[in-house]
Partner chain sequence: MRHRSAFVVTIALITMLTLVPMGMVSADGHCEFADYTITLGGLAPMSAPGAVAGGVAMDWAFKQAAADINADCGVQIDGVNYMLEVITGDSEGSPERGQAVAERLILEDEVDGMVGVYHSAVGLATMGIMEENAIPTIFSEPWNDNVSANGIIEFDGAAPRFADGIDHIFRISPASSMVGSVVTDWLIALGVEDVVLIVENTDYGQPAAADEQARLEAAGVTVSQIDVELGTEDFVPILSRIQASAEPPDAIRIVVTGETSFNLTQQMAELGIAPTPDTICVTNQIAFQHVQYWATVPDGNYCAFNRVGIIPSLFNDTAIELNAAYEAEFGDIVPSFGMASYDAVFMMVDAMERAGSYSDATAIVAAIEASDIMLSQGRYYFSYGSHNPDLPEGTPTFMWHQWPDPIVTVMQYFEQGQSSLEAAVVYPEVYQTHGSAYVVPGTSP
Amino acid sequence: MIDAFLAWLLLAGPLWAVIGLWALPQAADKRKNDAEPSLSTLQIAGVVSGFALGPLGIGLYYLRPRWITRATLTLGLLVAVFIASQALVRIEDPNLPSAAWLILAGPLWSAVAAYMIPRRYREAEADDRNALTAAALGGFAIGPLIIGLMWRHTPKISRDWMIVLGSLGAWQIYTLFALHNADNLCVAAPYHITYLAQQTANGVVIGCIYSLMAVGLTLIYSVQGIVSFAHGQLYMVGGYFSFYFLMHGSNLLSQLTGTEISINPLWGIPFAALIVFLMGALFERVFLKPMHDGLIERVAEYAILITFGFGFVIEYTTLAIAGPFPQRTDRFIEVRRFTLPRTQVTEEFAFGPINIIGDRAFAMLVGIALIFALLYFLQRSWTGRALRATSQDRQAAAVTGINPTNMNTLSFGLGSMLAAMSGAALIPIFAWVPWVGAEMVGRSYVIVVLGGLGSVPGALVGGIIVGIVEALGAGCHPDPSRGAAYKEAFALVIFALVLLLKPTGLFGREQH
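Can you show the single chain from that sequence in the form predicted in complex with its partner chain?
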């Protein structure tokens, strides 16, 4: 059924998307009506309507520009995806659309666009902040046509642009993947929706937990401008402080009351937080303050080495005290897993069941609560504002009466504390050994750079993205063995792409 695909290519699809991108702003320009939607909205409307319905869609918006709203655009995008999917699934030979995509769009055109368009924007003295990202995404999704249009008109690029183009690119990848792996759990109807939802839920749950650790790292960086290489060990030692607090506390209470008492691991979190906050603050005062006082010549190298050494000392001291044998605390909650039961939606399609391990769900809620508490503290309290002010301009902050030295100590203490709380939240979930932080901290570095160094919301979003990408990568890879073995690598691919397309990260501050 190649005819369906060709018909869609002729009557709608990428070609008409580009025509729509050009045509709607042109029409609006001629009308010069103040009530017209903004230029970028018109461009998105052109792309979506052209891709979904071809000339029909473009004509619709051409005649009735007031119908261009976010809701109609979203609907249009869904229609576009549906029509294109219906066209593609009827093709017996999956190599045809793959080859067509590689010629008409894909990574080659993405690279060409990423090279050409930002230069063009700078030449035209247009706002080029998102030009690289939009060009790369546009080249990937629509191919050479978008290069011509962006080259000629250098349109202003909004975030909606990137969402639309990114969604189109993601859909194309998914569709091609589905054509080549018809039996894959992620695409094989009728259970693929449930499976994708299950893997997404897995990713969101673990991603929120990753975020908590990464938030501490980004906080330290935003205020002090250094990366703590002891973060993994502070995470690890937080788990151990919780473990020993719970063990000895339970024993003590049991002895005092004469009955068996087991303290809930939730109580280990504030205990670990307090101890590690003090550890971090003390370390900052003794070893990092000289750096900020100008007593150290090579600050960047010093910060790396001293935090690395701190981590080394923590890890091997813990190994000497706790030993190498894995530990784990009791559960947060007695529910082993939450299950969203199977629901028959239509005669042919059922959704569910979806399982989430109880303790993970609880740890996720703890992580989200702590991140929002931190955001509240940073936004609403005087100390939080002082921290933010110091992170933005140390000297200006000092002029307003903020003591940057104290803010340094506070930020390192808080960052360490967040790592420890993350560890204390995870020791009921993972087997805990003195080197448990190594894997987690590597992922944290990816998350903070992905989200934007210094951005707390960025760390949260970055953590969730990493979690979802890892889960979908491991769950959808055609070869289960490789999917599992390369789990961490999937997040690194996204990381590399973000670094290429948006070097400041998703929420990073622009440097001018």
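Okay, that's the form predicted in complex with its partner chain, but what's the structure of the form predicted on its own?
FYI, this one's just the chain on its own, none of its partners or other molecules.
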């Protein structure tokens, strides 16, 4: 019904958000109380309260400014999303809100704001560290309103700004998608919550496995300052080492005992880790050490070419030995799937069940355990602290008695080992061919950039985000068959947005 939409626009919505944006800071200026929240917090509170409850929300914050906390702002944002969603889904013509959004906000305003606002901040000699990100998100979410606000006040951009603007833009995209694809499983009530939870669970599981490989790439970069273009092939060869170890080991034990014995694929992980660690350490000592010793003039080009060549040799040597035929090991566990039980909420709606494939869940636990073991090693052991010191300042580390050459070798060996362990953990799940590493290493680059170059926790969080984005993107695509084919494209969209809006990633450090 269009009447519901018009009623919401009168009682709350964008107009009252603009009024709240202006009214609350003005009220604070008149009171001149030192206990008042900051200007940016008052502006966010005005937008959230006006959008959610209109004059009622603005009045509450006006009379009780001490109620402006992160908890109440989060609650207000959730209320705003819920109320606006209920109004929008009752519109019979979905083109109306789509056209209104494209005029009042959207990608065009995002580009305009991203071009204008950082220039304005530099002219005003204001802090512009997050101006580009806030301007792009704000233009996408609230259009010219963000330009007027940031142009006039040039406020300091806090993390709360990013959360509010990003959440508002994401809600708008989801709502417009729901209006135009009412039958899609991601939005079709009452089953969409269960479907979304299932896809999110799948994304978290596979994302933790992605993270294990990306952590190895992060470790190499943080210590040596280079990107290994052989990482995908080391991941691939780790799976093959596990496969052949399990096959020949099972055959040998069967011959010795006279009964058929199958070795669990879990034992292939440490075997692949040991072999590939030695491979990576030997390669670094022979081919990368001259680069760090100053014997190579063009270091960046040399690192790219030599690691790319190493990966090329690994891939085609494996192809010559193993052939192009897909291989797969036995299952980790006999349990086919873990099922979270169905929960009856009301007579019309039940949440669940949520199914997780047993082998993927086991591989996820292996990946998480290895990542936390690496973090413990880096934080608690002397060698781990030496690696961290080398990554922060090589010369200072050398002065304290740390040998940077040995740390380089250790970092490349550990990074290669983590890639191999990731491959050994996944070969029971996916069909393994010599070119399987090319697809995975592309995700690893996206994860490393998203989490922040050199950040191990960032690689873990980035892997989970990429996994969820791929699962939701493929599962919510109007054509599921195409969605599965575009899975890698969703990760590349994340990659492009991070490079555009926050090049340092979620946990990356500014380079000076």
